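Just the one chain here, laid out as structure tokens, in the form predicted on its own.
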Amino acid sequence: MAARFTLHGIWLSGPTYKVGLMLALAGESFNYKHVNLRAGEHKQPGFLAKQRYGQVPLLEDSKTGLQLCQSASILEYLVDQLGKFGGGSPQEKIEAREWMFWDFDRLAMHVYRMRAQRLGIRSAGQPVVEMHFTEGNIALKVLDDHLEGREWLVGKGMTIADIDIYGVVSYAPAGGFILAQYGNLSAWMARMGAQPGFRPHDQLLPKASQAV
């Protein structure tokens, strides 16, 4: 049976890993297609007719026709349609989505910055470089207090918060961020992985197109 859905983007991008991380978990099997950021195929009037803001992930549902941009949107449109990871009450419903709005607003941006700084895809002065660690560390401590004596960011199960925010967390270490300090955090990754449907990002996202 053809798959549902298509997901465009590139195996580097943390927010395609997000998108494809949670229809992996929730048993959704789906197409890929590579996006080549450096030939520019994501700045064609093709693909911008598809998604407005020339980025990845973007996701195609063959099912309502719809074809979604932004990673946290499309992970909370994947909630309503696959009945999966939105939390067991309103309330939890509501959090989740707060720690989603958190981790764009506090931690991904230093985290995939200084992924970024290491891997010579920008460069910053050192003042720059050192403003993202401290607050990138601090962004992780957050989590870290957060997540004592609980298993997971919100109630009782996986939610789309936990699916967003490993999404980033998986990539601090490529920015020099020290995980091992962080015992609470280590641990709830360490649940992450170990749940059905789970693969990192570096053996989920292909590097070519084809089906996942």
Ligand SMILES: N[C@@H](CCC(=O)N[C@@H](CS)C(=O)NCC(=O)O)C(=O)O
The other form holds:
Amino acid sequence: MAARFTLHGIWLSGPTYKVGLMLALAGESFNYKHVNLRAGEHKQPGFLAKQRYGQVPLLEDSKTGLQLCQSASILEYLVDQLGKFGGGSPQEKIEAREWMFWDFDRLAMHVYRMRAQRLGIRSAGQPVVEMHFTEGNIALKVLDDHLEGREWLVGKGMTIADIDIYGVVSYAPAGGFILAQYGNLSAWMARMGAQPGFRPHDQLLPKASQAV
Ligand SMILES: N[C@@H](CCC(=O)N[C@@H](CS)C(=O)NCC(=O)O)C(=O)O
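Same protein, different state: after the form predicted on its own, show the form predicted in complex with the named molecule.
Below, the chain from earlier opens the complete complex, with every other chain and molecule after it.
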């Protein structure tokens, strides 16, 4: 049977990984469409017609005909469609959303920018680099403290909060952050890595388009 979902993205992209990881953990195989950011494919009219921000990821759902953008919003959409990882109660659903908002406010920017700096994708002066490193570590400590005595960020099972934040924290070492100093966070990462369907980013996102 043809795959329901088509994920457009690039293998280097953390937000693309978040969506791919959700699909993998939910047991949904998906078509993958490589978007060549260097060639500016994401700014072409055909792509912009589907993804108004001119960014990856873009997720197409052949069942509903919807074209979706913004990784956190896509994760919430997938919870509604697939009935998985949404939390065990309305309270947990809201808490998962809160973590995803917090992620892009306090965590993702610093981790992703540090990584981009180290990969040579972005270039910033020393004060900016120091700011991202300091703020990133503050956010990692918030996570580490929260995970004291807990297995998951929200409730008693994995939710999209974990998937969303894993899609940032797993890039932290590439940004120069030392995760070994965050014991609870390291244990949580190992827990994520042990889930059925889990794949690390370098094994999940192909470097070229592929259909299943
Ligand atoms: N908040 C967005 C961020 C998406 C994002 O930053 N995508 C990057 C790749 S990782 C991108 O498309 N960059 C190209 C651009 O913004 O022009 C999400 O979570 O989906």
